[in-house]
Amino acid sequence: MDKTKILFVCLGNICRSPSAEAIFLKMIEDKGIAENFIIDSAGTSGWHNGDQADRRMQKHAVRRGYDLQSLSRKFYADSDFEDFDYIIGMDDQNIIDLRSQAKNENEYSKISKMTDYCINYSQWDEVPDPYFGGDKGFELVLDILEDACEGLINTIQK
């Protein structure tokens, strides 16, 4: 059977999309299906590359049980689009970024919004980038994360 291979994008990689990477993968380890998957999540800048996930998210997620362990890359629009089913971005300006590399029809329509896949958060539009913000912005994004990576999942399993 192939595996379902998705990339979570934002702007840096190290805040909202490697956050999606670990809440997915802890989900599909706990419904035993991780082994249908490659999960990977990359930034539409190179600004942070080789970098740990940002210290607030990391600590934010850790109190929920998720390892935010990748290392901030950027995306790779030669690669990344023949590699990866699922190219999801986590605000209209990562789709726009997302968009504008896409060589062809194929490579367009594997771009999503991460917020398309939410079931109770649906009345977010994007998923809002926490780095200037405090605590409570942390939070919003991990519980939209939680939300739309549980829809993401039952989208596939559909």
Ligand code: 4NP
Given for the second form:
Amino acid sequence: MDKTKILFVCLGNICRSPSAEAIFLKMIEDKGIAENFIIDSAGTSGWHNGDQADRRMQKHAVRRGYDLQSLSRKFYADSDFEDFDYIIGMDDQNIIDLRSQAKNENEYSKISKMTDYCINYSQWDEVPDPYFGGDKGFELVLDILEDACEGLINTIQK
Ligand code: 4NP
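Now show me the form predicted in complex with this ligand; what you just gave was the form predicted on its own.
Below: every chain and molecule of the assembly, starting with the one above.
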């Protein structure tokens, strides 16, 4: 069976998308289906290239059992559209930035927004940027991402 390849994308790749990556990875490991997937994350900006995840995001994630291991990297349209089946942005600006780099209909069709997969948090139409906020913002990011990751797995398994 072909692996499903998923790239989670936000602005800095130090808060939301590395958390989405870690949550999704733990869920597929817990379900015993990890070998069916290749997952990664990236940022549209490249501002934090090579950096570990934001310490505040790590602190909140570790409390829920998620290990944010990935280092920040920029989204590269040339290879990422080819290498991934799902390219999932966290907010509307991420979607605008990704769509502007798609070279054809096939690449464009791979782009979706994380909240499209929400089950219980469907009132949210973006994963809000927690960078300039406080503890509540980081907890909300994790709440939305846990819900959306469950929905994403359901969508892929249909
Ligand atoms: P992220 O959060 O896109 O969820 O990784 C941000 C990280 C850094 C900045 C903004 C948002 N920044 O302005 O440096």
